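Here you get one chain, nothing else, as structure tokens; it is the form predicted alone.
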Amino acid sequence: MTRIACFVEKYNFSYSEEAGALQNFKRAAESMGHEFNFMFRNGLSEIPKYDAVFIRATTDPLYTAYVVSKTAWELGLKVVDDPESIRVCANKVHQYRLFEKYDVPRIPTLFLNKEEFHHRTIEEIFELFGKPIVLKAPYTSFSKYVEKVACETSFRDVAKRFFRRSDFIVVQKFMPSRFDWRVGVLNNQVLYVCKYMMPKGKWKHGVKRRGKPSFIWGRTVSLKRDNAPQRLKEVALKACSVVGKGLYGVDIKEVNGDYVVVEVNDNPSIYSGYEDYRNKDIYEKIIKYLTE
């Protein structure tokens, strides 16, 4: 029997689909003969009592989840997500440099620092990538700090905001699509495949409501992993190979019959009735990985 701690925050239970997935993990673990307990912030002192830690709260090197990951890792526990995966996925500049180094098919990308931020550079970027383009802060999640700009004024406004968060920002070619592929990968194997559809009239999967803190999300269309395009899966696996062997969600765009990586995310969303819809065994596969 393996004792598994699942680190969560209260917000993980705000949506029935995510709460349902968490219960599915618990049922899967217990049916396989393992112990599975939810751990909140006030229970971090209990980490040494477990054999494995599964993190479902939002990961970031500045968040409690990272402290949990690093503590479990240093104690020799099996941990998902591991601290190195969190660091690589949290820093998009570092991640895209790895893609470049290992020749991962990717969206055309540049990095801009504060010293290069002037009129001529902006003109050159528009000449290279066309209009509009996409600007990203290096530390992003759930489509936050990702904006589209089409003129120098909007470029400057967005870049100045993002430079408050980092000395670098990410500049990418805008590649419109009706959906992004999401490929779930665990230990160098495809776990699930989905299409994250864009909300009507929008250009990204998650869009903030005007004047409100909430987001509009597009539909999730799930496929059986065996039926997904082979090239899609190959690109996803290559992208993950430069990050690690943990649990990842790879965002990929389909362009002219081929595939380019948008980014690799640690701690990917797993909601009941969404990512698991065509691949019901993902819970058992993740528990098995934690207990090997």
Second form
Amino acid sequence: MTRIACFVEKYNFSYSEEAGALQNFKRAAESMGHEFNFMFRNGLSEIPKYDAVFIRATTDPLYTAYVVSKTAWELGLKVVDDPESIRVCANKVHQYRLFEKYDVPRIPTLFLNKEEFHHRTIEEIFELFGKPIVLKAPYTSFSKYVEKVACETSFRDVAKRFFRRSDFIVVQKFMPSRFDWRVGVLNNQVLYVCKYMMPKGKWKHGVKRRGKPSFIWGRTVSLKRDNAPQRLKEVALKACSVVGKGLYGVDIKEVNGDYVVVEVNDNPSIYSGYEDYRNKDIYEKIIKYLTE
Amino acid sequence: MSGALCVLVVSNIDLKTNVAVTKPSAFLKSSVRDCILNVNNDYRYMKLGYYVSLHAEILGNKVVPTTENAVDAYRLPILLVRASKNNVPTMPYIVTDSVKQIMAEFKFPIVVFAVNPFSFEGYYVAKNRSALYRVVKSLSMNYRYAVCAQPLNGEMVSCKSFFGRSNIEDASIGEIAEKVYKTFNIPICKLHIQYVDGKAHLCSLQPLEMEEISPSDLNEISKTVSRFSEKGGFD
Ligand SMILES: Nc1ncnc2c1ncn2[C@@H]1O[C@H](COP(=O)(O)OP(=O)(O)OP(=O)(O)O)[C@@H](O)[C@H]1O
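Please give the other form, namely the form predicted together with the partner chain, since only the form predicted alone has been shown so far.
Up next: the whole complex, starting with the chain shown before.
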């Protein structure tokens, strides 16, 4: 029997689909003979009592989730998301630099240093990528700090905001698509495949803020993993291989029949009736991985 | 990093040394293959000092400090877990955003540290319940982050540490500075320590602000950097 702590925050229960998925994890674990308890941020001193930690709260090196992950890691527990994956995935500069190094198919990307943020640089970027371009704060999640700019003034406005917390930001060619492929990967294997559709008239999958009632969120179309394009799955696995061996959600755009990686997320959303719709075994597979 | 043959020093501080020192922004544009000694007053996540270490790592270079250590040393609960694993005396602590939980665990006075990484603020001592509420609310940025509380059983002392050497002459403090450096390799930092019955305990580690580096500190840092370079590596 493995004792699993599932680290969550209150907002993980705000949507019934997410709360449902958490119950599915618990049921799967218990039916496999394991213990599965939810652990909140005031329960960190309990970590040593467990054998494995499964993090469902939003991860970032600056959040409690990282403290949980690293503490569990130091104590020799099995942990998803592991601290290294959190560090790489939470920072877009970090992950794109790795994609560059290992030649993962990706959206054309540049990195902008706060100290080299001049008129000339902006002009050169527009020349290279055309207009508009996409600016991202390295720490963005839920599309919160991803913005499109088409002139120097808005470039400066957005960049200035993103530079407040990070001395580097990400600049990308704008590559719109009707949907993002989302490939769930666990331990170098494809776990599930979906399409995250863009809401009508939008270029981002969602302005989805957990815990806030106000968001627009595109539809999720689930596919059987065996029916998804082979090349798509290869690209997803390649992207994850430069990050680690844990649980990831890879966002991929299909452009002229080619696949380019938008990003690898650790801690991918799993909502009941969405990601699991055509791949019901994902709960068991993740629990099995945690208890191996 | 023993056995390293050469060292490139990257620093945002004007070091007084004959050794060639590269500025962070110049280094970030280069693709040098070398061991990197990243000397910075601030290695906070997503600040320039952090990106210097990241750049070195992406290039496949050995670097002091690593990005992993930079993140961990500034995240208080992780600092304490890893330090105590390496035999550094630490204080009992609790990570929470609940004042009730803190009071159930410790008697007043209580020292509270921010676990939120945005502030340079050190710590606050709360002597009673209402003070504790105030301090927790502020350090947690209105309960957005947890805080780390420790009992105050003795006296708080702060020291600056340069490559594991404390600026305070005290054997017990010196030992902590040295061990913390061995564990995390943070060249420049401030340590908060609690003296209880003649024995020092590690409480927290923080970046130094540039203004806190005095001329004699600068000499100390410069001397150590020169020595590293002469030896062509780290011990
Ligand atoms: N360069 C780009 N061109 C066009 N669309 C983009 C580009 N980069 C990102 N997007 C879209 O914007 C949305 C958010 O982007 P991204 O995944 O990089 O940020 P995020 O904040 O980590 O978002 P999430 O957590 O929702 O995945 C996605 O729907 C993505 O397809």
